[in-house]
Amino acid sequence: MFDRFNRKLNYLRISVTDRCNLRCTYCMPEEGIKLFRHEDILSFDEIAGFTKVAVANGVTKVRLTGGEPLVRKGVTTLVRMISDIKGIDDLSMTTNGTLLKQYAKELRNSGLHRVNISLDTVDPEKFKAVTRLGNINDVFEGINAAKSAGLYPIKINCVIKESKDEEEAKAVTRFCKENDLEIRYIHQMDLVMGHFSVVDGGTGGNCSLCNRLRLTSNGKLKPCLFSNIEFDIRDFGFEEAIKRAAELKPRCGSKNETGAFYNIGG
(Lines of atoms letter the chains of each structure in order from A and count residues from 1; the text may use other names and numbers.)
(Lines give C-alpha, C1' and ligand atoms only; values in the text may rest on other atoms or scores of the structure.)
(Ligands and ions follow the chains in the order given, each with its own letter.)
Protein backbone atom coordinates (compact mmCIF):
# COMPACT_ATOMS: atom_id res chain seq x y z
CA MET A 1 0.00 0.00 0.00
CA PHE A 2 1.46 3.34 -1.12
CA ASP A 3 0.29 6.90 -0.67
CA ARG A 4 0.31 9.53 -3.44
CA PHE A 5 3.89 10.48 -2.50
CA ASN A 6 5.06 6.89 -3.01
CA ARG A 7 5.59 6.21 0.69
CA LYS A 8 4.95 2.59 1.60
CA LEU A 9 2.36 2.46 4.38
CA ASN A 10 3.00 -0.67 6.43
CA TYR A 11 2.70 0.54 10.04
CA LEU A 12 -0.58 0.73 11.99
CA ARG A 13 -0.72 2.32 15.43
CA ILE A 14 -3.86 1.46 17.39
CA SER A 15 -5.03 3.43 20.43
CA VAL A 16 -7.04 0.90 22.44
CA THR A 17 -8.22 3.37 25.10
CA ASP A 18 -8.15 7.08 25.93
CA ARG A 19 -7.84 6.26 29.64
CA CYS A 20 -4.63 6.30 31.66
CA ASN A 21 -3.56 5.63 35.23
CA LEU A 22 -1.12 8.57 35.16
CA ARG A 23 -1.65 12.28 34.47
CA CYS A 24 1.61 13.40 32.84
CA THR A 25 1.88 17.17 32.69
CA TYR A 26 2.70 17.32 28.97
CA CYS A 27 -0.09 14.91 28.00
CA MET A 28 -3.11 15.72 30.16
CA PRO A 29 -4.37 19.04 31.54
CA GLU A 30 -4.51 19.34 35.32
CA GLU A 31 -8.29 19.79 35.27
CA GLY A 32 -8.70 16.40 33.59
CA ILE A 33 -10.15 15.38 30.24
CA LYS A 34 -13.48 14.51 28.69
CA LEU A 35 -13.33 10.77 28.11
CA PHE A 36 -14.97 8.89 25.27
CA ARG A 37 -18.19 7.11 26.15
CA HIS A 38 -17.68 3.38 26.67
CA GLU A 39 -20.19 2.61 23.91
CA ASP A 40 -18.08 4.64 21.44
CA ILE A 41 -14.91 2.64 22.07
CA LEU A 42 -14.07 0.02 19.46
CA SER A 43 -14.64 -3.57 20.51
CA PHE A 44 -11.85 -6.13 20.30
CA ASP A 45 -13.63 -7.75 17.35
CA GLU A 46 -13.74 -4.42 15.53
CA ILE A 47 -10.05 -3.71 16.20
CA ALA A 48 -8.95 -7.20 15.14
CA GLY A 49 -11.22 -7.14 12.11
CA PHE A 50 -9.88 -3.79 10.97
CA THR A 51 -6.29 -4.91 11.57
CA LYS A 52 -6.87 -8.00 9.42
CA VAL A 53 -8.04 -5.78 6.54
CA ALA A 54 -5.08 -3.43 7.07
CA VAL A 55 -2.68 -6.38 6.92
CA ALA A 56 -4.33 -7.53 3.69
CA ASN A 57 -3.52 -4.06 2.35
CA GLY A 58 0.16 -4.28 3.26
CA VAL A 59 0.48 -3.49 6.97
CA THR A 60 3.18 -5.65 8.59
CA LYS A 61 3.87 -3.67 11.77
CA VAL A 62 1.31 -3.00 14.52
CA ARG A 63 1.71 -1.03 17.75
CA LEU A 64 -0.86 -0.82 20.56
CA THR A 65 -1.03 2.48 22.42
CA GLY A 66 -3.42 4.45 24.61
CA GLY A 67 -3.89 6.39 26.82
CA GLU A 68 -2.31 3.54 28.71
CA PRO A 69 -3.17 0.31 26.86
CA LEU A 70 -2.79 -1.89 29.94
CA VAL A 71 -5.74 -0.24 31.68
CA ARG A 72 -8.04 -1.65 28.98
CA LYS A 73 -9.71 -4.69 30.54
CA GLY A 74 -8.73 -7.92 28.81
CA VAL A 75 -6.13 -6.29 26.58
CA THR A 76 -4.06 -9.48 26.46
CA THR A 77 -7.00 -11.11 24.68
CA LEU A 78 -6.75 -8.40 22.02
CA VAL A 79 -3.01 -9.02 21.74
CA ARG A 80 -3.74 -12.69 21.09
CA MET A 81 -6.37 -11.85 18.47
CA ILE A 82 -3.98 -9.57 16.61
CA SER A 83 -0.98 -11.89 16.91
CA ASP A 84 -3.05 -14.63 15.25
CA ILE A 85 -3.34 -12.51 12.08
CA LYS A 86 -0.93 -13.85 9.49
CA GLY A 87 1.41 -11.27 8.00
CA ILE A 88 2.32 -9.21 11.07
CA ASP A 89 6.08 -9.21 11.54
CA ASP A 90 6.27 -6.78 14.46
CA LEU A 91 3.65 -6.50 17.22
CA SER A 92 4.57 -4.03 19.95
CA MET A 93 3.09 -1.84 22.66
CA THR A 94 3.86 1.59 24.06
CA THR A 95 3.21 1.72 27.81
CA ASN A 96 4.11 3.79 30.85
CA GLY A 97 5.36 0.55 32.40
CA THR A 98 3.55 0.83 35.72
CA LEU A 99 1.42 -2.28 35.09
CA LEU A 100 3.99 -4.39 33.26
CA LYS A 101 4.93 -6.32 36.38
CA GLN A 102 1.40 -7.71 36.34
CA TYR A 103 1.03 -8.27 32.59
CA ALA A 104 4.45 -8.77 30.96
CA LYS A 105 4.48 -12.57 30.97
CA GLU A 106 0.88 -12.82 29.80
CA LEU A 107 1.53 -10.30 27.04
CA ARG A 108 4.49 -12.32 25.78
CA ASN A 109 2.51 -15.55 25.93
CA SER A 110 -0.28 -13.85 23.99
CA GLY A 111 2.09 -12.97 21.15
CA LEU A 112 3.42 -9.48 21.91
CA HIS A 113 6.97 -9.11 20.61
CA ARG A 114 8.32 -6.05 22.41
CA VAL A 115 7.55 -2.88 24.36
CA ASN A 116 8.40 0.80 24.38
CA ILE A 117 8.31 2.28 27.88
CA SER A 118 7.91 5.98 28.60
CA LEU A 119 10.48 7.27 31.09
CA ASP A 120 11.51 10.93 31.27
CA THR A 121 13.42 10.88 34.55
CA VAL A 122 14.87 8.34 36.98
CA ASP A 123 14.43 10.62 39.98
CA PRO A 124 11.49 9.39 42.12
CA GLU A 125 10.32 12.84 43.19
CA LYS A 126 10.59 14.34 39.72
CA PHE A 127 8.79 11.32 38.28
CA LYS A 128 5.96 11.82 40.73
CA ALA A 129 5.78 15.52 39.83
CA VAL A 130 5.74 14.89 36.06
CA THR A 131 3.17 12.08 36.24
CA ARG A 132 1.17 13.60 39.13
CA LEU A 133 0.35 10.07 40.38
CA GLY A 134 3.22 7.75 39.56
CA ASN A 135 5.60 5.65 41.62
CA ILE A 136 8.81 5.15 39.65
CA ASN A 137 9.49 1.83 41.36
CA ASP A 138 6.48 0.43 39.50
CA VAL A 139 8.22 1.29 36.23
CA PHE A 140 11.52 -0.24 37.33
CA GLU A 141 9.71 -3.44 38.31
CA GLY A 142 7.87 -3.36 35.00
CA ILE A 143 11.13 -3.12 33.08
CA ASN A 144 12.51 -6.12 34.95
CA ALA A 145 9.31 -8.05 34.27
CA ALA A 146 9.56 -7.22 30.55
CA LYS A 147 13.12 -8.53 30.54
CA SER A 148 12.14 -11.74 32.29
CA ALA A 149 9.27 -12.25 29.86
CA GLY A 150 11.53 -11.77 26.83
CA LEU A 151 9.85 -8.65 25.44
CA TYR A 152 12.98 -7.56 23.57
CA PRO A 153 14.22 -5.13 22.51
CA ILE A 154 12.97 -2.89 25.31
CA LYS A 155 13.00 0.71 24.13
CA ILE A 156 12.73 3.73 26.40
CA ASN A 157 10.88 6.83 25.17
CA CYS A 158 12.36 9.88 26.88
CA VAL A 159 10.62 13.22 26.32
CA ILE A 160 13.01 16.16 26.18
CA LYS A 161 12.44 19.90 25.96
CA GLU A 162 15.54 20.97 24.04
CA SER A 163 18.19 18.23 23.76
CA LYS A 164 19.35 14.87 25.07
CA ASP A 165 22.04 16.72 27.02
CA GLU A 166 19.48 17.90 29.56
CA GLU A 167 20.17 16.70 33.11
CA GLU A 168 17.20 14.34 33.30
CA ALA A 169 17.77 12.90 29.83
CA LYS A 170 21.43 12.22 30.59
CA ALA A 171 20.43 10.35 33.74
CA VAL A 172 17.92 8.26 31.77
CA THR A 173 20.66 7.57 29.19
CA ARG A 174 22.97 6.23 31.90
CA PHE A 175 20.17 4.10 33.28
CA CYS A 176 19.54 2.61 29.84
CA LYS A 177 23.22 1.82 29.26
CA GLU A 178 23.44 0.13 32.66
CA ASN A 179 20.30 -1.94 32.06
CA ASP A 180 20.63 -3.02 28.41
CA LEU A 181 17.82 -0.76 27.20
CA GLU A 182 17.56 1.19 23.94
CA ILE A 183 16.62 4.85 24.19
CA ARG A 184 14.66 7.23 21.97
CA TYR A 185 14.66 10.98 22.65
CA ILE A 186 11.36 12.60 21.73
CA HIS A 187 11.12 16.39 21.65
CA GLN A 188 8.05 17.63 23.47
CA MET A 189 5.37 18.22 20.84
CA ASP A 190 2.38 20.51 20.50
CA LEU A 191 -0.41 19.29 18.23
CA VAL A 192 -2.28 22.58 18.00
CA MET A 193 0.83 24.68 17.38
CA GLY A 194 2.27 22.09 15.01
CA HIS A 195 5.53 21.70 16.90
CA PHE A 196 7.28 18.41 16.16
CA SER A 197 10.67 17.11 15.09
CA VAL A 198 12.42 13.88 14.18
CA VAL A 199 12.82 11.42 17.05
CA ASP A 200 16.49 11.13 18.05
CA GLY A 201 17.22 7.43 17.70
CA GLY A 202 14.19 6.68 15.51
CA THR A 203 12.34 7.81 12.39
CA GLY A 204 9.20 9.26 13.97
CA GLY A 205 8.61 12.86 12.92
CA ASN A 206 10.41 12.44 9.60
CA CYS A 207 7.55 13.15 7.21
CA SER A 208 9.44 12.03 4.10
CA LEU A 209 9.75 8.52 5.58
CA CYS A 210 6.39 8.30 7.35
CA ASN A 211 4.79 4.88 6.91
CA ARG A 212 2.08 5.22 9.56
CA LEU A 213 -1.67 5.14 9.84
CA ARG A 214 -3.30 5.71 13.24
CA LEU A 215 -6.55 4.28 14.57
CA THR A 216 -8.11 5.98 17.59
CA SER A 217 -9.98 4.05 20.24
CA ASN A 218 -13.30 5.45 19.01
CA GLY A 219 -12.71 4.36 15.43
CA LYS A 220 -11.17 7.33 13.63
CA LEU A 221 -8.43 6.43 11.14
CA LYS A 222 -5.88 9.22 10.88
CA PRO A 223 -3.26 9.30 8.11
CA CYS A 224 -1.14 11.83 10.02
CA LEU A 225 -0.75 12.74 13.70
CA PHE A 226 -0.35 16.43 12.84
CA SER A 227 -3.46 16.75 10.69
CA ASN A 228 -7.21 17.05 11.21
CA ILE A 229 -7.90 14.48 8.48
CA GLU A 230 -9.66 11.36 9.76
CA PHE A 231 -12.12 8.72 8.58
CA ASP A 232 -14.58 6.89 10.81
CA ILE A 233 -14.11 3.17 10.11
CA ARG A 234 -17.68 2.45 11.19
CA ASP A 235 -19.12 5.00 8.76
CA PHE A 236 -16.87 4.32 5.79
CA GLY A 237 -16.16 0.64 6.37
CA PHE A 238 -12.70 -0.79 6.95
CA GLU A 239 -11.53 -1.05 3.34
CA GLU A 240 -12.80 2.36 2.24
CA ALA A 241 -11.40 4.13 5.32
CA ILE A 242 -7.96 2.66 4.62
CA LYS A 243 -8.17 3.61 0.94
CA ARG A 244 -9.13 7.21 1.72
CA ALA A 245 -6.51 7.60 4.46
CA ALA A 246 -3.79 6.39 2.11
CA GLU A 247 -4.97 8.63 -0.73
CA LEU A 248 -5.21 11.75 1.44
CA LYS A 249 -2.17 11.31 3.67
CA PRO A 250 -0.46 14.74 3.55
CA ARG A 251 3.11 15.20 2.38
CA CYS A 252 4.01 16.73 5.73
CA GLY A 253 2.33 17.29 9.08
CA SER A 254 0.99 20.72 9.96
CA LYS A 255 -1.20 20.86 13.07
CA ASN A 256 -4.01 18.94 14.72
CA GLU A 257 -6.85 20.89 16.31
CA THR A 258 -9.26 17.99 16.80
CA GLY A 259 -7.29 15.44 18.83
CA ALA A 260 -4.88 15.02 21.71
CA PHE A 261 -1.98 12.72 22.56
CA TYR A 262 -3.96 10.87 25.21
CA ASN A 263 -6.57 9.67 22.69
CA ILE A 264 -4.41 9.26 19.56
CA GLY A 265 -1.37 7.57 21.06
CA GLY A 266 1.39 9.89 19.94
Contents of the next structure:
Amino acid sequence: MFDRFNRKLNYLRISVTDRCNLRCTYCMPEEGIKLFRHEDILSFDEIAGFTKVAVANGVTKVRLTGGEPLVRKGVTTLVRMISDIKGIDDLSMTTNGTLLKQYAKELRNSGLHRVNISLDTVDPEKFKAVTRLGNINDVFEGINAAKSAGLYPIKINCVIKESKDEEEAKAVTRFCKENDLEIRYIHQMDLVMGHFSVVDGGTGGNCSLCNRLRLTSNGKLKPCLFSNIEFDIRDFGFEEAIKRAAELKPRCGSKNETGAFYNIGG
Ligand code: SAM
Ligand code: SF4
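Can I have the other form now, the form predicted together with S-adenosylmethionine (SAM), not the form predicted on its own?
All chains and molecules follow, beginning with the one already shown.
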Protein backbone atom coordinates (compact mmCIF):
# COMPACT_ATOMS: atom_id res chain seq x y z
CA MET A 1 0.00 0.00 0.00
CA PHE A 2 1.16 3.53 -0.79
CA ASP A 3 0.28 6.81 0.86
CA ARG A 4 -0.47 10.07 -0.93
CA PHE A 5 3.27 10.94 -0.97
CA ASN A 6 4.00 7.68 -2.70
CA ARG A 7 5.63 6.11 0.34
CA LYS A 8 5.28 2.36 0.48
CA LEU A 9 3.84 1.38 3.88
CA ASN A 10 5.17 -2.06 4.65
CA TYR A 11 6.24 -1.86 8.29
CA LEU A 12 3.86 -2.35 11.23
CA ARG A 13 5.02 -1.72 14.81
CA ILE A 14 2.73 -3.16 17.44
CA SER A 15 2.79 -2.15 21.09
CA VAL A 16 1.47 -5.20 22.91
CA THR A 17 1.25 -3.64 26.39
CA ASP A 18 1.62 -0.29 28.14
CA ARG A 19 3.14 -2.03 31.17
CA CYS A 20 6.83 -2.17 31.94
CA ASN A 21 9.10 -3.62 34.61
CA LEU A 22 11.51 -0.63 34.31
CA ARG A 23 11.02 3.12 34.65
CA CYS A 24 13.60 4.68 32.32
CA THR A 25 13.94 8.35 33.18
CA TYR A 26 13.30 9.55 29.60
CA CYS A 27 10.26 7.31 29.11
CA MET A 28 8.17 6.87 32.27
CA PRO A 29 7.67 8.69 35.57
CA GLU A 30 9.08 6.96 38.63
CA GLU A 31 5.63 6.28 40.08
CA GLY A 32 4.56 4.55 36.86
CA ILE A 33 1.71 5.53 34.58
CA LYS A 34 -2.04 5.32 34.62
CA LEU A 35 -2.51 1.96 32.90
CA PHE A 36 -5.11 1.22 30.26
CA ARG A 37 -8.15 -0.69 31.48
CA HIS A 38 -7.89 -4.42 30.89
CA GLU A 39 -10.89 -4.39 28.53
CA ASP A 40 -9.29 -1.68 26.38
CA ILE A 41 -6.21 -3.78 25.66
CA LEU A 42 -6.38 -5.65 22.37
CA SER A 43 -6.66 -9.42 22.66
CA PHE A 44 -4.20 -11.70 20.85
CA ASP A 45 -6.96 -12.56 18.38
CA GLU A 46 -7.51 -8.89 17.62
CA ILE A 47 -3.79 -8.17 17.21
CA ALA A 48 -3.22 -11.20 14.97
CA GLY A 49 -6.43 -10.52 13.02
CA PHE A 50 -5.41 -6.93 12.42
CA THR A 51 -1.90 -7.97 11.40
CA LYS A 52 -3.35 -10.39 8.87
CA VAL A 53 -5.32 -7.57 7.25
CA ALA A 54 -2.25 -5.32 7.31
CA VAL A 55 -0.21 -8.05 5.60
CA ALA A 56 -2.93 -8.44 2.95
CA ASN A 57 -2.46 -4.69 2.37
CA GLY A 58 1.29 -4.99 1.84
CA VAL A 59 2.93 -5.11 5.27
CA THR A 60 5.93 -7.46 5.22
CA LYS A 61 7.77 -6.34 8.32
CA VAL A 62 6.35 -6.51 11.87
CA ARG A 63 7.89 -5.44 15.19
CA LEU A 64 6.47 -6.13 18.64
CA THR A 65 7.21 -3.52 21.26
CA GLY A 66 5.63 -1.92 24.33
CA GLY A 67 5.87 -0.96 27.23
CA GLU A 68 7.91 -4.07 27.74
CA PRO A 69 6.53 -6.76 25.40
CA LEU A 70 7.88 -9.61 27.53
CA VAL A 71 5.74 -8.65 30.54
CA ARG A 72 2.57 -9.42 28.59
CA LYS A 73 1.39 -12.84 29.72
CA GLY A 74 1.63 -15.47 27.00
CA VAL A 75 3.41 -13.18 24.52
CA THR A 76 5.11 -16.16 22.85
CA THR A 77 1.64 -17.40 21.85
CA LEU A 78 1.09 -14.07 20.12
CA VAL A 79 4.47 -14.39 18.39
CA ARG A 80 3.41 -17.81 17.10
CA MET A 81 0.05 -16.45 15.87
CA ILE A 82 1.80 -13.65 13.98
CA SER A 83 4.61 -15.79 12.61
CA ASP A 84 1.97 -18.15 11.18
CA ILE A 85 0.72 -15.33 8.94
CA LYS A 86 2.06 -15.88 5.43
CA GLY A 87 3.83 -12.85 3.94
CA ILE A 88 5.87 -11.53 6.87
CA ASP A 89 9.56 -11.70 6.04
CA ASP A 90 10.87 -9.85 9.10
CA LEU A 91 9.41 -10.41 12.58
CA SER A 92 11.25 -8.66 15.39
CA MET A 93 10.84 -7.40 18.94
CA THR A 94 12.17 -4.39 20.84
CA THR A 95 12.77 -5.29 24.47
CA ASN A 96 14.68 -4.03 27.46
CA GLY A 97 16.20 -7.53 27.59
CA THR A 98 15.67 -8.14 31.30
CA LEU A 99 13.36 -11.13 30.73
CA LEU A 100 15.06 -12.56 27.64
CA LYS A 101 16.90 -15.15 29.66
CA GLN A 102 13.53 -16.80 30.35
CA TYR A 103 11.98 -16.25 26.92
CA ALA A 104 14.64 -16.15 24.17
CA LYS A 105 14.45 -19.82 23.22
CA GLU A 106 10.66 -19.94 23.27
CA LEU A 107 10.49 -16.75 21.22
CA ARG A 108 12.78 -18.25 18.57
CA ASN A 109 10.78 -21.48 18.56
CA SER A 110 7.59 -19.44 18.15
CA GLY A 111 8.96 -17.84 14.99
CA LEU A 112 10.54 -14.56 16.14
CA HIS A 113 13.48 -13.69 13.86
CA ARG A 114 15.43 -11.13 15.83
CA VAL A 115 15.51 -8.65 18.72
CA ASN A 116 16.54 -5.07 19.43
CA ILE A 117 17.68 -4.71 23.02
CA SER A 118 17.82 -1.33 24.75
CA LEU A 119 21.06 -0.52 26.52
CA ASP A 120 22.23 3.04 27.17
CA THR A 121 25.20 2.29 29.41
CA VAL A 122 27.34 -0.69 30.43
CA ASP A 123 27.97 0.68 33.91
CA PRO A 124 25.83 -1.14 36.53
CA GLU A 125 25.31 1.96 38.69
CA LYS A 126 24.41 4.20 35.76
CA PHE A 127 22.09 1.51 34.39
CA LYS A 128 20.31 1.45 37.74
CA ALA A 129 20.04 5.23 37.68
CA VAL A 130 18.63 5.38 34.12
CA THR A 131 16.17 2.52 34.49
CA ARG A 132 15.41 3.13 38.20
CA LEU A 133 14.57 -0.58 38.70
CA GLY A 134 16.91 -2.57 36.50
CA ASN A 135 19.83 -4.88 37.13
CA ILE A 136 22.27 -4.78 34.22
CA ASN A 137 23.27 -8.41 34.70
CA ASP A 138 19.77 -9.43 33.61
CA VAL A 139 20.34 -7.62 30.32
CA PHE A 140 23.78 -9.17 29.81
CA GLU A 141 22.29 -12.61 30.45
CA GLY A 142 19.41 -11.73 28.13
CA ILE A 143 21.82 -10.81 25.33
CA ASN A 144 23.63 -14.12 25.75
CA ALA A 145 20.33 -16.00 25.75
CA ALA A 146 19.26 -14.23 22.54
CA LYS A 147 22.57 -15.23 20.95
CA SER A 148 22.26 -18.85 21.99
CA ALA A 149 18.68 -18.96 20.73
CA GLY A 150 19.78 -17.67 17.30
CA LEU A 151 17.78 -14.43 17.39
CA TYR A 152 20.08 -12.77 14.84
CA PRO A 153 21.10 -10.06 14.18
CA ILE A 154 20.93 -8.57 17.67
CA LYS A 155 20.73 -4.80 17.59
CA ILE A 156 21.35 -2.57 20.58
CA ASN A 157 19.24 0.59 20.94
CA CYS A 158 21.33 3.17 22.75
CA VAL A 159 19.64 6.43 23.74
CA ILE A 160 22.03 9.38 23.62
CA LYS A 161 21.58 12.98 24.68
CA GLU A 162 23.78 14.86 22.20
CA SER A 163 26.12 12.57 20.31
CA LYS A 164 27.47 9.07 20.02
CA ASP A 165 30.79 10.41 21.29
CA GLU A 166 29.44 10.74 24.83
CA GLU A 167 31.36 8.57 27.31
CA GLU A 168 28.41 6.25 27.98
CA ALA A 169 27.69 5.74 24.31
CA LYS A 170 31.36 5.12 23.51
CA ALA A 171 31.47 2.37 26.13
CA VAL A 172 28.32 0.77 24.69
CA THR A 173 29.90 1.00 21.22
CA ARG A 174 32.97 -0.89 22.45
CA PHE A 175 30.80 -3.49 24.17
CA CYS A 176 28.90 -4.05 20.93
CA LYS A 177 32.11 -4.42 18.89
CA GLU A 178 33.46 -6.98 21.34
CA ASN A 179 30.21 -8.94 21.43
CA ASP A 180 29.14 -9.04 17.79
CA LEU A 181 26.17 -6.73 18.28
CA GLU A 182 24.93 -3.97 15.96
CA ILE A 183 24.34 -0.59 17.55
CA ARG A 184 21.69 2.07 16.85
CA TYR A 185 22.01 5.49 18.49
CA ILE A 186 18.67 7.08 19.28
CA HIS A 187 18.59 10.75 20.23
CA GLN A 188 16.45 11.35 23.25
CA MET A 189 13.18 12.72 21.92
CA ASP A 190 10.24 14.63 23.28
CA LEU A 191 6.99 13.80 21.49
CA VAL A 192 4.99 16.66 22.99
CA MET A 193 7.62 19.29 22.22
CA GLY A 194 8.09 17.80 18.77
CA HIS A 195 11.80 17.09 19.23
CA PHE A 196 12.61 14.24 16.92
CA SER A 197 15.67 13.11 15.11
CA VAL A 198 17.16 10.54 12.81
CA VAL A 199 18.18 7.23 14.36
CA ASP A 200 21.91 6.92 13.72
CA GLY A 201 22.51 3.56 12.03
CA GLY A 202 18.77 2.91 11.64
CA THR A 203 15.98 3.89 9.29
CA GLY A 204 13.82 6.05 11.58
CA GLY A 205 13.46 9.81 11.47
CA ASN A 206 13.60 10.42 7.72
CA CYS A 207 10.01 11.38 6.91
CA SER A 208 10.37 11.05 3.14
CA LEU A 209 11.34 7.38 3.56
CA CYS A 210 8.92 6.55 6.39
CA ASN A 211 7.25 3.19 5.78
CA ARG A 212 5.63 2.76 9.23
CA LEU A 213 2.27 2.33 10.80
CA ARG A 214 1.96 1.93 14.57
CA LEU A 215 -0.67 0.10 16.57
CA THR A 216 -1.01 0.89 20.28
CA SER A 217 -1.96 -1.75 22.82
CA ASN A 218 -5.43 -0.17 23.15
CA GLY A 219 -6.09 -0.38 19.44
CA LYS A 220 -5.22 3.03 18.01
CA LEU A 221 -3.58 2.91 14.61
CA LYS A 222 -1.17 5.83 14.25
CA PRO A 223 0.29 6.76 10.86
CA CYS A 224 2.98 9.00 12.40
CA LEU A 225 4.84 9.01 15.73
CA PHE A 226 4.81 12.82 15.79
CA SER A 227 1.15 13.44 15.09
CA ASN A 228 -2.12 13.18 17.00
CA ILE A 229 -3.83 11.41 14.11
CA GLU A 230 -5.08 7.95 15.06
CA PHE A 231 -7.86 5.56 14.13
CA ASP A 232 -9.41 3.16 16.59
CA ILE A 233 -9.34 -0.24 14.90
CA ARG A 234 -12.35 -1.41 16.89
CA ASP A 235 -14.44 1.62 15.87
CA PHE A 236 -13.41 1.79 12.22
CA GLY A 237 -12.78 -1.87 11.54
CA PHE A 238 -9.36 -3.18 10.56
CA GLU A 239 -9.50 -2.53 6.81
CA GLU A 240 -10.98 0.97 7.10
CA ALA A 241 -8.55 2.03 9.84
CA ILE A 242 -5.63 0.99 7.62
CA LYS A 243 -7.11 2.79 4.62
CA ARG A 244 -7.61 6.02 6.58
CA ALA A 245 -4.21 5.87 8.25
CA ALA A 246 -2.54 5.47 4.86
CA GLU A 247 -4.61 8.31 3.38
CA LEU A 248 -3.90 10.71 6.24
CA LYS A 249 -0.28 9.89 7.01
CA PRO A 250 1.33 13.35 7.23
CA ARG A 251 4.22 14.26 4.95
CA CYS A 252 6.12 15.05 8.14
CA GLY A 253 5.04 14.99 11.78
CA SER A 254 5.24 17.89 14.20
CA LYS A 255 4.19 16.85 17.68
CA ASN A 256 2.18 14.24 19.50
CA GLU A 257 0.10 15.10 22.53
CA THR A 258 -1.99 11.92 22.52
CA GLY A 259 0.66 9.29 23.08
CA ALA A 260 3.98 8.56 24.73
CA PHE A 261 6.88 6.22 24.01
CA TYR A 262 5.64 3.68 26.53
CA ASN A 263 2.30 3.22 24.77
CA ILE A 264 3.40 3.71 21.19
CA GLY A 265 6.59 1.75 21.53
CA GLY A 266 9.04 4.16 19.86
N1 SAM B 1 10.56 -1.64 26.67
C2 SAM B 1 11.18 -1.90 25.43
C3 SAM B 1 12.54 -1.26 25.35
O4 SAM B 1 12.86 -0.40 26.18
O5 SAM B 1 13.29 -1.64 24.45
C6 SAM B 1 10.36 -1.51 24.22
C7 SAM B 1 9.60 -0.21 24.31
S8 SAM B 1 10.61 1.26 24.37
C9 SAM B 1 9.39 2.54 24.47
C10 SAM B 1 11.22 1.31 22.69
C11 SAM B 1 12.41 2.18 22.47
O12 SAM B 1 12.06 3.53 22.69
C13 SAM B 1 13.58 1.87 23.40
O14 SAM B 1 14.74 1.61 22.65
C15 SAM B 1 13.74 3.14 24.20
O16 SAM B 1 15.09 3.39 24.51
C17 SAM B 1 13.16 4.18 23.27
N18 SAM B 1 12.71 5.39 23.94
C19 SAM B 1 11.89 5.50 25.01
N20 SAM B 1 11.72 6.80 25.35
C21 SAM B 1 12.44 7.53 24.46
C22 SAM B 1 12.67 8.91 24.28
N23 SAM B 1 12.12 9.84 25.06
N24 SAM B 1 13.45 9.29 23.24
C25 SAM B 1 14.02 8.37 22.43
N26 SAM B 1 13.84 7.05 22.54
C27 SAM B 1 13.07 6.62 23.56
FE1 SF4 C 1 10.14 0.49 29.88
FE2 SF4 C 1 11.26 0.51 27.49
FE3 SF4 C 1 10.16 2.76 28.51
FE4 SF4 C 1 12.39 1.81 29.57
S5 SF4 C 1 12.15 2.57 27.47
S6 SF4 C 1 10.56 2.48 30.70
S7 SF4 C 1 12.16 -0.36 29.35
S8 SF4 C 1 9.09 0.93 27.94
